[in-house]
Amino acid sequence: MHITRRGVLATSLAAASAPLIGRPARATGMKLRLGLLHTLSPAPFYMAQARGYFEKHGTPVEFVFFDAAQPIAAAAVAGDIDVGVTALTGGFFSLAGRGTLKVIGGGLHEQKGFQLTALVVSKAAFAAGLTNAGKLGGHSFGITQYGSSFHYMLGRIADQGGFDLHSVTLRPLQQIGNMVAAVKTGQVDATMIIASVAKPMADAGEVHIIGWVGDLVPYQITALFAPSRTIDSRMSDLKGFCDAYRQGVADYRRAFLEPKRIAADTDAAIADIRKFIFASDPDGPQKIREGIGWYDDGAALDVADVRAQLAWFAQQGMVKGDIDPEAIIDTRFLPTR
C-alpha cells in the first residue's frame, strides 16, 4: 500500500491517554498499520518484519509507505494508519499540540561520524564557489515542504554556519525524488540526500557533497509516534509492537553498529532489509552498508532533542500556541536517552 498525499482532519481527537494500571500487556493479534518512508532509515522495522518479531508479539504489522514525512502525521490523525515513524515536522508538532499525537519512542539519529544525510550542491553552484555549508546564504535549496525535517536541518545548519536562513530561497518540491532531480539538473543550488543515493551521484560527477548533517548538527531525525486514539484503545498492542521493534533495533545494532560485529550477522541483516528496499538493485548491499545510521540501544527516545525541535519550530512561527513538550511525549513504551 502506497500513499502520496493525505488531508489533515479539521477536527482534533481526544488528548491524553489514561494509564492502564495493572492491565497485562497481552496483544490482541489485530494488525497495526505502520506509516513510514520507503527509504533505508526504518531498517530495524524491516528486520523485525522479516524475522517475524511482530507476529511473535501478537502484533502483525502492515507497512504503509509515503513519499514525505508530514503526510504520515496527517494520515495518523485521519485514521489511515495506527502508528508512524518519521521525522518530527512542524506539521507533526501542530497536530500533537491539539492532543492528537504523541511521541512514544526513538528512531534514527544524525550522529557525528555517520555519513547518513549528505549536503549536496549542483555542479554549477560548486563551480561558482558553493563549497561548504557556511556559504549557503543567498542560494536556492530544495526541501520537501515548509516545516519539514529538511527545513529544520537547514535552519540548524544556518545557526551553526552563521548565515541567515531567510537569505536562502527555499524550494518546496514535495517529494525526495524531486529534490534529487532538481539538484542534479541545477534547478536548485543545493539540497540534502541520503548517503545511499548521494554517494553514487557524487562518484558519477553529478553533484558535489560539501558536508554531512550528522557532523554539522547531530540530532534525532526520526521518532516513533502514535495517535492518542491508538494509545487509548490499543495499549497492549502498542506495547507488543514496541517490544518487537526493540528486537529489531538490537539485531540492527549487532549487525552494523557494534565494534566486534560478525560478518554473518551483517550479511543476514542486509538480506532482510533488501526484502523491502533495493531488492532488485545489484548495488543494494553496498548502498545499505554506506547508508547505515545510528539507533540508540533499546530504541531509546532523546527527549531533550524532541524538546529542542519543538522550540525551533515554535520560534520560526510554524507551531502556534504554547505547547507543553511533556504533553506530547509518552515514555511508557520505550526507554529514554
Partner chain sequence: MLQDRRVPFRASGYNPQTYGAISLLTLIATIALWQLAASQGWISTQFASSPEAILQSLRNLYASGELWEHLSASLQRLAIGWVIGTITGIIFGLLLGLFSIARSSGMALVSALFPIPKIALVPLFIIWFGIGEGSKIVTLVFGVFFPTVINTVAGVDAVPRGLIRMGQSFGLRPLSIVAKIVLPGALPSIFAGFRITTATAIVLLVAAEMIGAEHGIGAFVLQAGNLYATDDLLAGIVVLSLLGLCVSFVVGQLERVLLRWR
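Target state, the form predicted in complex with the partner chain; input state, the form predicted on its own:
Next up is only this chain, free of partner chains and other molecules.
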C-alpha cells in the first residue's frame, strides 16, 4: 500500500481540526489528569485505576496529587489538571461562580456511623466543661483557612447546636499539622482531626473526642468537578472517566459498605488501594478498614447538599455575588441523589 505524503497530511489535519469543528463523540485517547488529595478519601479512584477501568473506558487517567483542597480548584482553573475531586470550599465556589468550574458528581460523605472526622477538644477546655459540640460558643477553634471544609463543618455544627458562629474565635492555622499541635498544647480549645490521628491522641489522654462530624452534621464532603474547558472539549473522555469512576465506586461499596460483603473482595480492594496509599505502612490494611467512608450508589451527586453549602458560604459573605447553583452543577455525567 502506498501512503502518499499528501494523504498523511490530510488525515492529520482532519484529526487536528476535529475538536475545533466541535464534532464531539469519540474519545481522544489522551490522558485525563485527575487532581486529588493524597489521602484515603478518593479510594474508589485508586481502585478504578488499579483495576484498569479508566483504560477500559477509553480514558487513561494520570493522578496529580495535592496536599490541600484549595489548590486543586486553582489548578483546574489554570489548566494544570482536567478534572478534580476535593472538598467544596469557599474558594471553590468563588471560582465556580465565575463560570470556570462545574460540579459533576458525588464523592465522600460524612455519614452517621462513620467515624471520619473527630471533633476534638484540648484537655484544659474539656476539664473546664467543653464536653459537647453545643458548648463550642465562646471558645477558640483551629481551622486550616477561612472557607475551608473545617470552617463549613463548624458552621453547620453551630447552626445545629444553637450557638453563634461569630462567638467562636477562629484560628486559621494553614496546615492540619498545626491544628493537631495547637489543640494538643491547648493553644486552641477545639478543632477537627481525622480519625486515624485523633483516636491515638485520645487514647493517650492528650485530647478528648466529643463527637464525630458524621453523626453531628452528615453531608457530602467531597465532590467530583471539572473545569468548563474539559466539559466543552473532552465531553466523551469525561463520560468515559465517569463510567470508570462509577465502576470503582460499585467495587468499593461491594468491598466495604455492603452488609453481606465477602472477605476476599475486601482484601482485594485493600490490596488495590495500597498501591496508592499506605503502601509501605504495615498497619495499612487496618487504617484503610477504619478510615472507610460513605460513597453513594453510582457516585451520585447530592445536588441539594451542594446548594446548601453554596447558600451557607454566600450567607457568611465568603462567596460574593449571586451565584446560580444550577450554573455550577452539571448532571449529565453521573446520577443524582
